[in-house]
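Just one chain follows, in the form predicted alone, and it is written as structure tokens.
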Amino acid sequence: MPEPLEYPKAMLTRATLDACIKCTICETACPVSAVTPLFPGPKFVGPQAERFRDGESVDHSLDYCSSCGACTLACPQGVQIAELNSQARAVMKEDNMPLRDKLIGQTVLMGKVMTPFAPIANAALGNKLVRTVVEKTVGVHRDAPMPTARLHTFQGWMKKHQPPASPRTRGPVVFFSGCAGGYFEVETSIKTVEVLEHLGYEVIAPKQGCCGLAQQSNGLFDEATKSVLKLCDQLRSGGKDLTIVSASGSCAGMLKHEAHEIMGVDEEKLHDVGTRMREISEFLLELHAAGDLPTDFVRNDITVPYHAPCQLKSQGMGMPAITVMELIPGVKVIESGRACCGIAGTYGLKKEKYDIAQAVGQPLFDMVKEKNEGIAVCDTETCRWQIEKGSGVKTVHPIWLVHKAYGLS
């Protein structure tokens, strides 16, 4: 396989831009350039500027894109636009990596080190002192959301579980938690398994790593090429042509579209993975169209803000979970609208772009806060720790709807 940085160099995305017409949807529809002029839009910095580049970037306000995808979305011409700019950004980046952006993609190793000090790790996060010196010698913003460490991990839960005395009518399938699902979002990852339980699943959780998307957003195109590699390994391991399964949106997008198409990952190994893999939603949605959904839920009256996440909508799967959320009786749903949370991974925790990513995902909070009923639903860690810090509400996976639904809450 060719270096990392050779595919951004070589910039195979580069074919697309020549479809660009210039016709500027793509501006209109990028939520950063819509509250910042540090950010001049997605067409100066990606096709327009791509005619100049000759290994550097002609201009590092591309280093504002926040690569959420709404302009490869719009583009009637489908034109690669945040592709073509997450490409570029590596290659601009390599000879002046920031230190911090080295450390912010270092997921596995923030759980690790963590959950074993999960009391002390959260007062130390929730601290002004502490906090306010972490901007200053690191450079995260002081009020950027941060997750909630755990006394307990999702692999430790699942060496002890014991699965329902049910027979497994359907088979096996392999769950993926990501990271923030195997460390943070514990709790999410429990009753994703309990629902594929009660189903009828055989859940199988092999040990697994990083995918590596927050080192592919921050430019780290090596790094994570091997994390990505080594988890198709581990993955794999857990039994051959099973569908894998995960309540991660943005995880599983990098193994299905990100890390193919953006670092140009292209080994037997990532195709296999890509193709089985389904987020949960997505997953009950076909299980629905199928007729083997079963809809025997309980009844429950509330209507929920949903936003679906940047990473999700770049799959092209639409929006799944509103579909088996209003399965439930007496659940509506209500679409954000909004173009993107501001979060990004890890963009919004960087202290100079902060202020634009709370600019960004203000319009979200708004409209959280006036549909609440209590909860807001959202299908990515990192967009839900946003949502919750910007609006006060708690911001939860549309499969805790499903549990509760099911009973099994």
Contents of the next structure:
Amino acid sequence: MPEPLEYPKAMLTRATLDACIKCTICETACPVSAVTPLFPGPKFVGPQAERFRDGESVDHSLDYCSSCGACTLACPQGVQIAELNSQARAVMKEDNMPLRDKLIGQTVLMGKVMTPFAPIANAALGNKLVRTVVEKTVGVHRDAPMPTARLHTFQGWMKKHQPPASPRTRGPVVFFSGCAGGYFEVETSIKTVEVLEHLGYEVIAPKQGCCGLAQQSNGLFDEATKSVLKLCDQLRSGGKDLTIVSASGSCAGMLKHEAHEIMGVDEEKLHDVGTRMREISEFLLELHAAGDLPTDFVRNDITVPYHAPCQLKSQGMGMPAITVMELIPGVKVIESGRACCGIAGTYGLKKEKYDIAQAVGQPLFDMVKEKNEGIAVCDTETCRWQIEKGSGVKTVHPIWLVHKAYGLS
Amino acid sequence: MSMDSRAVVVGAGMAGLVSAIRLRQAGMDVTLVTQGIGGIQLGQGTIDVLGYVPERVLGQPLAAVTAYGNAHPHHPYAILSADDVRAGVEFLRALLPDTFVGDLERNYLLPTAIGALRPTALPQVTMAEGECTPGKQMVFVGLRQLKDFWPELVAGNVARTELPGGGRVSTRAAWLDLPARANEVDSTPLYYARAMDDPAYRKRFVDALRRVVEPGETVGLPGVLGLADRGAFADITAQLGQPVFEISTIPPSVPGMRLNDALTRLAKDARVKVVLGSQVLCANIDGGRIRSLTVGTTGRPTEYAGEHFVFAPGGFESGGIELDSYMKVSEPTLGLPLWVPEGDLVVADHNAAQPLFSVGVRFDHDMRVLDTAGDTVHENLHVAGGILAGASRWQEKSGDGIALASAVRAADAILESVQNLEGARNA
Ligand SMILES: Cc1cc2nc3c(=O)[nH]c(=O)nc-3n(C[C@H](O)[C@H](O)[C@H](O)COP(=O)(O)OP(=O)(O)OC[C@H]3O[C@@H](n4cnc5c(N)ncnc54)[C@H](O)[C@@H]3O)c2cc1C
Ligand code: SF4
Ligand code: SF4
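Now that you have shown the form predicted alone, what about the form predicted in complex with the partner chain?
Starting with the chain above, the whole complex follows.
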């Protein structure tokens, strides 16, 4: 394995930059340059600036890129613009990484520390004074969305949980909760397991840590690589060749492609896990295409605004959640049409980027406010917190609708 | 339409989007897979049917389509008829009402961003006042912070051009000093268009415009008059109280972006399953039919199975056709046989049509691909748009007409085949 930062310095994705024909289509897709002139946009910091870098950083505006990946998706020539940017940023920040960026990548640590003290932690995070101190000292914006700590973890629930008595007709699958799904969005993890069990699967949830996505997006490739490889071992311990299902839209992407494409992690275990990884809606849609998904759904007359997170869109599989939700009689989905909610992992938490992230998210918040009938839907935890905070509308994972439609809630 | 009728469309340019929407409207389950956003915004946002043969086409572009097809047996218009072009254009017009002007009875002659007069069949409503008629007084107004539009250049070139029926336009140039965003000294049409979506900005813009425009003048502006707010143009015109028109700037053009956004939105709202950002790698073929396409999704490739396939990957400009360093051309995705013109593919004359760009696939009237012997390659594969052989789309200004006619033909051929099959089943 190369040294983590050797890889972005050697920059394999650079090969794709020669495919750039300067059509500027990527610029039309970038949600950050749309709201601030501080960021010149993907073509300029990506394929254009890259030619001058030669291992050195040439333009610090690059730090304003949120790594949402909208540019890579839009490029008709296959240039991996967002990936180039993530690598260049890691190199740029190598010698002056802010403490804050090291801390907010530590999602598991945060969850572990907060769970036993959930009511206290929640009260503290709701306290303006505490948040102001946190902003001044660590640089996390006082109004940035923060997760609500839970009193129990997903693993704690799983240990006590009894699968249904009906026979397990479909064999085992491994469930990957992600750290937010393990500590904060426990409810979503539980519902996913219950849906899988309802379908007849035996669900295995090995003890698991963080995928390292937050560290990766903060340029901490060294730590992120260790996290992701450790997680691969843990998920593989669930069983050889089993499908791995995730209800954390973004973390699935880290294992499928980001760890490899951005950090150059090239180990067999990552490829093994990456090829077996299915985002839950993707998984259900595959079952449906094969005629194996029961659709004896309970009717639910509701229109839901839906936002596909940027890191879910980056997986290049379209928006399977829309099709799955609309299999439920009465459900009508309105897709946001927005590239990103603004939060982009931990980007929108940072005090110098908070306003930009809010401006990126504003059209989405407006749309959610206008179209919702009580709930909004989104596949990734941090994005749900951002949408909920920005719009005031309860925002849930698509599996909540499926769970309800199977009569499980 | 039976539920098992699944279609997979490749490419999100004009051809792919339009055929996907047409199939979906007929009730098919449609997935559209595209590596990136298509080329609509690389054009001008007009619908060009046929502009040069090589002389400029002014009257009756559809008659010109028939005549050009008759004279050029390898051109797409030799197989796609004037009726097909009309059907394609009318389908688009019905999808996007109140977007275009024009009746296919003539071409408009509109100034470009360098002041040439360019023929097009259907300009957008926002461009219509740019029509050049003798004695018309035009003022071209630039923005100091927008380097893609030089009003002196446009005004000078338009003024010295003798109009086809004789006479000239009288022109003048003027400038506004109005950044799109505070302190931005070097902006792009995109940021101006977004600023124009804001009514408060529009008001400031019109106030500034009033100071440089004189009574009786028609106002030519860079193509930035609103992106998301489709009422921006009407608002600006009403506030100014004088005729206004937009001129598309270098790609990506804002008028093209508006078309692309509208068609993409229509496709998504109709529940075409749009898979953006993944490349089709190859096809799985069995018994002369394509069973599925292998798509390079992240993690591992995914199979997209279907009964019908529309292949609209564009030409060289979109990676639909490739040229290697030995001057060998190929269709990289499905390995389809290509028609290659005789002689040199690239000629030294910069202004001449490059034979290379006419390389593409041959096809029949059902848009099925034909091999060199004239036999169908895959029973259920239909092609549309820039991949078709025989045209010099940029030079002829024929790209949109070809894309629309072939997209609708491809969709209709699929629908006809399904109907025939169902008819046979029921009989
Ligand atoms: C700069 C420029 C200016 C032009 N100006 C004019 C003009 O003035 N007048 C005119 O008539 N025509 C013009 N054209 C031509 C016109 O744009 C095209 O003829 C027409 O739009 C073709 O549309 P299309 O749908 O066939 O392909 P495109 O718009 O090229 O779209 C092709 C799509 O296929 C996708 N794709 C390709 N390969 C794969 C794959 N393997 N897997 C998945 N997806 C794939 C691409 O990402 C893209 O989305 C211009 C073209 C360019 C580039
Ligand atoms: S979209 Fe792709 S080819 Fe076009 S300018 Fe951006 S990186 Fe280059
Ligand atoms: S990754 Fe997102 S924020 Fe960064 S340049 Fe691309 S589109 Fe813009």
